[in-house]
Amino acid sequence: MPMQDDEAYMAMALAEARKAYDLGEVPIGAVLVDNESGAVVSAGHNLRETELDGTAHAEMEAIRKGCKKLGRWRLSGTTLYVTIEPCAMCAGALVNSRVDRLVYGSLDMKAGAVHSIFNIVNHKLLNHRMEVTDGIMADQCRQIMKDFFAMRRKQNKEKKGRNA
């Protein structure tokens, strides 16, 4: 699969967050794409919210989605593109699901399991490593993010307004 592809695919992954911004959820969306064909095995977004499981991660969503659609657990053969660094749990899933490429928009300072924190999908010790891409549209990434947060701030500061 081109490299090209990676903005194409990455704003599949924002639709995806927005999606998930429009649902009240953190905007995180996800797309797993077959490396061979370029195909769109699936796509996710978070719905931790909607569906009241801390596992619900726009990564886990498309993980899931993706074994359903290929009928196996090993996700080798696959990129997955999501729009912010991926947390602990979503880059330990990606390991042991075999995906071969992460690619993802920005960086996640307080979260990230790829660069920022930890680096989880290419620890020695580990099993299985991936290749990464990171800052694929990251401005666009990083400010719907910052965008939910205002909006989110804004919406409890007049709930506080309102219960004074």
Given for the second form:
Number of protein chains: 2
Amino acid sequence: MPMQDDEAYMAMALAEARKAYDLGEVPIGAVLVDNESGAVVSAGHNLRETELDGTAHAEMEAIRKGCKKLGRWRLSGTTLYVTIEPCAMCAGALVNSRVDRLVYGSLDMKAGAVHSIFNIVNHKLLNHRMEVTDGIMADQCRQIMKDFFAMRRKQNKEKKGRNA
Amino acid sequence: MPMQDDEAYMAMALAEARKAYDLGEVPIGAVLVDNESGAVVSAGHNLRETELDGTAHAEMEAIRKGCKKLGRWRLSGTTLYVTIEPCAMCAGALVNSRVDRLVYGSLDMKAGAVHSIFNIVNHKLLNHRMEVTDGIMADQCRQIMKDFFAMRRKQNKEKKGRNA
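Alternate state requested, the form predicted together with a further copy of the same chain (shown: the form predicted on its own):
Next comes the full complex, this chain leading.
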């Protein structure tokens, strides 16, 4: 797919991240796309606090909804767009689900499992590997995270101020 | 917890694996236990084919049910028992859920992410690490897997025979 398509889908993933932001969740969003038709199969955003579920990351939501929609656990023929580099859990889920291609926006130096800490999606000993494109709309993907954490620090400071 | 407790909980995880076996699923089972009371919080078994969901591993089922039961995403104060070494997805989920301790039966040389291929549950750069005990009832945990794949090879041979 040409770069401009990647940007269009990443913009949808960013819109998902915005939904997480509005819920008070760490703003990460994901979209699963059918490679042949270009149709969006499913989308998801981080829902850890809302669902009280440590596995409810954006990618997991998109993958699980995608499996349900397509009626199969093998997601061959799809691309997963996500605003931030996947963690080990999500990278492992992409391998387990046989996703063909991963496109992400910004690195996660603290937990990333594609380039930063591990490389789970392209490991010679695992039984599935995928194409990876990174850095698509990286600035916007990073900025919404920065805004979120700045807002949260400010809220925490205000709370402390009130309790002092 | 003393070794005999570990064996009692692993026997429950094996009973979960047997449920997967009976469904025609790769026989892996898991149990989540409250460290203080010793109560079983939740249990799960592999349901990938049944649910048509590549994320429906035994550990994920136990973790997600455990979060629901306890009403929190932080599973601090719990131990996860699983018959086979967790993959990257499940090891990542254990870290994300802040599980205190992992006990597993047999190694998974092809996908294990605790000792075999990665060490995700005790990595100096990640924000959570856990105690790990391995080798509990390893022979039984391995044997049910061997039995399953032998049975499946036999079925596939018979199928091919009928179609010849």
